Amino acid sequence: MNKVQIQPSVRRKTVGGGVPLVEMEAVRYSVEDQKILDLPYWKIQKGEHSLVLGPSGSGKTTLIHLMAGLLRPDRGRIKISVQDIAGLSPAAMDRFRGRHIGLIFQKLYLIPSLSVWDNLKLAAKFAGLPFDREWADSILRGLSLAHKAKSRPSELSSGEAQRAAIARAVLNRPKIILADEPTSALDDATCDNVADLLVEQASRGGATLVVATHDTRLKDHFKSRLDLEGS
């Protein structure tokens, strides 16, 4: 197992001033003694978009499953929107996480029984959140999926399921898109795209957009970057 280093030389670039959104002091994560994750300090302003970028094995995964409030750290604060989530109860990291993080894995968890819009319908519902149709609809028709909103999962290409995968996450008009390779099986043209589209619906919907991977065809699409190293 390797531990996460912060490569000086590409230390990030700071959007604004004022509180950050996300803000990560000495946090730690280890399975069975062996320590996976050791970040001394990370932040993120609201508005800013990063990049996280290492070689598999450095931790990107266990980075955004931390930030995600899906793992605990053994030390630390992790604070979004100035709410420290290690500190959240399961019940109420879940609320949380439904009201305020969107996540987009590289397995898109698109429930298969479902259409895309009863998939958007059942974000809002685990997050307690009322469904809010016209913007729903303004989503698809913005990922050019408006024509497949019946369809089910096994009925889209994969390009479309990935564009549902993005209509869910950023459905609750959340403060933060966690992304976890989401081009790293993709083609030039489709990483590209599937970058500029993550970018521009973050933005619509005012959210601040953490993509991680080892994919350095991304590097291009941020200007904020923390570079992970295995030792």
Contents of the next structure:
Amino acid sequence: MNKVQIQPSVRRKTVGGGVPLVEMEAVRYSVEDQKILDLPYWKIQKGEHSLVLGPSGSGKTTLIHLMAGLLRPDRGRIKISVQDIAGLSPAAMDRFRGRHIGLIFQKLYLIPSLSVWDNLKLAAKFAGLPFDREWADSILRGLSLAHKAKSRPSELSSGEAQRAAIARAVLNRPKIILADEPTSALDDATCDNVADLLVEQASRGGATLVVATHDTRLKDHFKSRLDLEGS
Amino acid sequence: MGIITLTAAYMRFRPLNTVLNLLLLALGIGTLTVLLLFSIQFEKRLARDARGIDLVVGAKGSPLQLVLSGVYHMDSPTDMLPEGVFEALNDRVGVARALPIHGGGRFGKWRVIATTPEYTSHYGAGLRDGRLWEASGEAVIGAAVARRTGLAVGSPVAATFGDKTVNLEVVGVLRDSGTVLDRLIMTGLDLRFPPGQGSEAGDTEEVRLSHVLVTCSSVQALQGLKRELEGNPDLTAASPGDETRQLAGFIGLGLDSLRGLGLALIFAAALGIFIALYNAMHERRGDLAIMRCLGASRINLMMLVMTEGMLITGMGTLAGLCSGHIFVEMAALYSTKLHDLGLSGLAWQPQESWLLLLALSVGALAALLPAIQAYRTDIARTLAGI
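Pass me the form predicted in complex with its partner chain as well; I've looked at the form predicted on its own already.
Next comes the full complex, this chain leading.
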């Protein structure tokens, strides 16, 4: 695997050509003068599946949060689908995030008082999009969750809950799916399964996929990779 | 999936919390509703029923009892008047109107009085059915009596006056007048007592009067009459205005204490809602953060919490208002005293809108701080587990 050192703390694997879906340039993020992430340049092509690999404290989660517009960089540009998200107002960023970005976290954050189906409906509601029942149904069928649509998260196994979180992330046909440590707490078999599902669901909707993890078991599932080193 | 559906789902998810807060608020609102209905209807009743009556003249006794029995028909008469009092008052210069009353009759929990048809015209009550009484043994009933007892024109009524029973027949039903007439059964002063009750069989007896309701033509005439009656050892003259003000003062003290209790309950409920929402904000930080990830704005989250607070408050208020009205109606149905007061739970008082506004304001205030907390949720820190 060809790794290009672009900063002492950041390495990336080369990616393909064309207009990138994600382009990050001279992005720096720090907390109280302590540098958390310094990324000179990184781009991801549309439909590409990319792995961000690095140990704890390397800035993986920060990178995902920056790409999702949950954090604002100290400086630099973050373009998603040509839109410089760092320049969006908070309200516009909320709308953009809801419509174009699907998020998955290690902790799944399914709303416990709602059924799986209602969790999906909520994703459409907050994105300001109509709820496409057929599409939602096909996602659940694709994830073998159709029979659990009316179940609450507490009634799901951990694998089912993980799949429900994936279903919610892909519901609005996002341009990009960002997953932060989606497999860290899973055994090998489940880890492979979740990685396959992520890739499969992203491909199905034509979405770009970025998975940030310290879990080296995922290496083989992704052709493109950005390595972050611990500070 | 609207904000209200989501809020309702949260409320269902913590049913005990929700129900306890609802109950506490409903209890406070219910208490205040009962007090409001009671005090407003009582004051209105006092004012309406005493309208146009300057003095109540009766046998020697308590002025308050005289007013309660002669004007409001909530008490038994002090005693019967000496003969000739009505005629003397009726013929007196300065007396615009004198209405004779023989009170103290009962039909179940309803009051029966013997008087002249002029008594109904004093209150401006019209007939809904039939006609006014003309002969002995005929009776006219008020609208509430007709509604609640099912009595109608032609119905027999066995009224008791002390230990005597009089058989009457309903010949007329009055329209709703919002006065004491609604709850009265009225007949003429020539009562016919059946045999064996102190009278000859079937004899008509002109009963002695218990009260004379006097309307004076001027303030000077009223003052003069009062002075004259004060010097009479056999009579008591009471002004309904003076007596009811005194009565309202006594009752007002008790009502104020209960009103304070009701307000305390509402504020305790508001505190409960505040604590529940404040704790919920901590429990749901992850939910709020993921909602922001799904595209919800800060305002959306604030509205979500405010909606939850307002929904609990709205439901609690509604439950409180309903239970207050039901309580008053049931109390009036089962308590003769309250029934005699003309209390009803079926009427909406405009002042209840203020109660609604108070409750919703308190609810909004209780939800405000947790809502601001939701607004300020730091998504990145929450999702990073910091």
